[in-house]
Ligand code: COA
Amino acid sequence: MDISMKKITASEAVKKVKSGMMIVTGLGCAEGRDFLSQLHTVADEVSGVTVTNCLPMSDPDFMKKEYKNSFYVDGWFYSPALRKAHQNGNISFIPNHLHLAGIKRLAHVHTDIYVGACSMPDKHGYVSLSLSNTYEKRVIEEADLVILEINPNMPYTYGDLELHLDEVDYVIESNYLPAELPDTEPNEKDIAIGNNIASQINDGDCLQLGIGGIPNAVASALKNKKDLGVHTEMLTTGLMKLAKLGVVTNKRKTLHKGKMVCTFAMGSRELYEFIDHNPGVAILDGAYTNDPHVIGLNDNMVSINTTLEIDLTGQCCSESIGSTQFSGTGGQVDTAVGAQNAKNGRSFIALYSTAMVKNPVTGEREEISKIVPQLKQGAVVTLSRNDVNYVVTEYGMVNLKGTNVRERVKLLISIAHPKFRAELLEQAKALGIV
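Structure block, one chain, the form predicted alone:
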């Protein structure tokens, strides 16, 4: 179809922004990078414009301190760019479970403009939203103005994220490469944790797996398994590699048999090439994919997530350092609860036993335990102690399902770093929890 009448430049597109508007952009690699890179150029002409994003991969100028009177940013999940900009005073976090993020946001505020990345149109005039449908298509249906950046570097993916250009108001011709996440090489701790978790994975299990050294180590440790399935929030390079090896076949799934299901993809260039025009990958609405009830329809579902800190009763802080927002709840609760809803389902929370942090008094870096009597003041409880199943460190793995607090203290201390175990027990006694 002829789309020439819809084409505008990014500089022309930002001229559509008026004071007080609510703008939403895509998650991660689906953000409208060219539009956002030009947004600061209209700062003198607007005020009170809010941009809502999620795990942004770029660091556009409009988030800088000098533009704080013109633009606010609301984030569903912080990335390094949002963590840096938060100190400017115009950045705020939206508490959410990812499967309800778009639904609740749309019930709260109206979207004036949606802007995001997409594939090139096919011969029928359809584009794919490409790398995310966590909330994007829902927002597009509600937005007054839809601007998409058509890009030959964005893979054409399938699921329920295809969109006809008749539903799009303007297109920007873009040519940037989607952001890539480095394929982190697992260290000794990662490998130990990965092996612990892999020992509990059976042939035919269905996986949800995140990103980073620990999940990569889990993926590496699964190479000898057979007929694994994937129903995950984020499709990663590690899961793609298992599919290429024939370890992931999806043939024993009880829901969406034969397909890797996710709500967004992020990883390497190889991953993006793998999902391009691949009918074996379905990128579905996040409100569906991450719904704990839907996840639970997968027999033998296994959820694998990480946390920053866990207290001796099992409360997991996975998104903040004290009161400072670091990332987000994302789909951790969705997937942990969903997996446990499943027949033979299991949920794993992994963390290193210790971390090196700067002592505020001496300025020296010192080792501290990440299994603690109490979470730091202001820490966000991401995963309730009521919903924790397996907890894994490099020192072992324990199952908290159905245990009382006294049992949990004993179990969690058993997988803490040995040099902190006696101190943790004494602190637990002082707090009266044992």
The other form holds:
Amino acid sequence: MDISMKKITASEAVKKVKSGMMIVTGLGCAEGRDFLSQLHTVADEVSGVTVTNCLPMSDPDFMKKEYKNSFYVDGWFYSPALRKAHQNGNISFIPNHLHLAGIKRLAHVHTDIYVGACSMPDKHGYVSLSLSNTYEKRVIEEADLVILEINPNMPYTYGDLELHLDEVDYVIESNYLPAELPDTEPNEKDIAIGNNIASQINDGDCLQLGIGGIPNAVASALKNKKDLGVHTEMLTTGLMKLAKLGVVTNKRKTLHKGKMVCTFAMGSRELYEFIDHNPGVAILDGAYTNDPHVIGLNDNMVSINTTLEIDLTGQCCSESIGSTQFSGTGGQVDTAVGAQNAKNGRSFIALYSTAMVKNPVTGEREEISKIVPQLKQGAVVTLSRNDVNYVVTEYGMVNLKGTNVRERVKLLISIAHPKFRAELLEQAKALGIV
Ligand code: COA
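Okay, that is the form predicted alone; can I get the form predicted together with the ligand now?
Below is the whole assembly, all chains and molecules, this chain first.
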């Protein structure tokens, strides 16, 4: 197919932007990086333009303070770039469960332009949206103008994210490498947490691993399991390694047997090579993949996520530090609830018992307990205490399912760092919860 008529440069593409427009870009590595890197060049000609993004991996100039009168940013999930830019005052978080992010947004506001990354076209004229189908294809269907960055470095993935170039208005020829996440070796705490969780994982279980250092590290504790399956929001390097080792076979899945199912992928270069033209990986619409009902159709479903802070009744704050937005709800609730909907399903929240945080007065780092009597003022409850199941630290694992508050206090204190346990009990008594 001849696409020469659709070709445009990024500098030409940003000239299509008019005041008041709503632009949506792809999640993570599926963002339209070349377009966004040029967007500030039209700052003097536009005002009130909103860019909606999710876990952006690049840090384009239009998010800088000097352009705040021209652009707003609405974010479904904060990344380091959005956390930094939030201070400018023109950036706001969109509360969401990831499986409904696109649907609810489309019901609220019209999309003028979708811009995102994709693979090179195949011989039939189809491109793959490559590294995410969380909401992208739905938004493309609604957008007035669709601009895709075709890029030989983006893997051609399968699922329901293939799109014919007839559906695309303009293409930008791009050549950047998709962003990668570091693949760090598990430390002692990760190994202890991983072993605790591994003791509850059976051969043939179906896994979801969440975003963050711990879930990725847990994968390495599962190397001796057999015939695991994958139905996850984010396909990670850890899951890819288990597939390469033959631990993940997807043979015993009760939904999409034989395939790893996800809604986006983010990790190492090796992960991107693994999913390229791989019919064993299906990247399906986030509204489907992350629907708690659909997740629950996988027998033996296990979800493993992490949190920033948990109170003694089981409320998990996984997206803010006090009232400061850190990340997002993402699929934490989708997957924790979905796993518990499944026959023999289990959900794990895994966290280190402590964190090293900056004291706001002295500026020195100090060790604090992540298990606390009460969440910090303004903290967002990501996973409700009604939905929490197993909680795991390097000191052990407890199951809160069906327990009362008094039992929870005791169970959670038993997996807190020993040096904080006595103080936690005193505080719980003072609150009248034990
Ligand atoms: N109080 C204050 N600060 C805390 C803290 C606490 N209780 N716990 C952690 N922190 C700080 C850490 O010190 C670290 O700060 P630094 O960057 O200055 O070192 C920062 O918060 C991040 O902590 P870390 O544990 O390294 O985070 P992570 O990268 O492993 O991500 C979550 C953890 C919870 C933020 C991430 O998993 C998330 O966003 N989850 C919600 C979405 C989700 O679970 N989706 C699931 C489907 S993919």
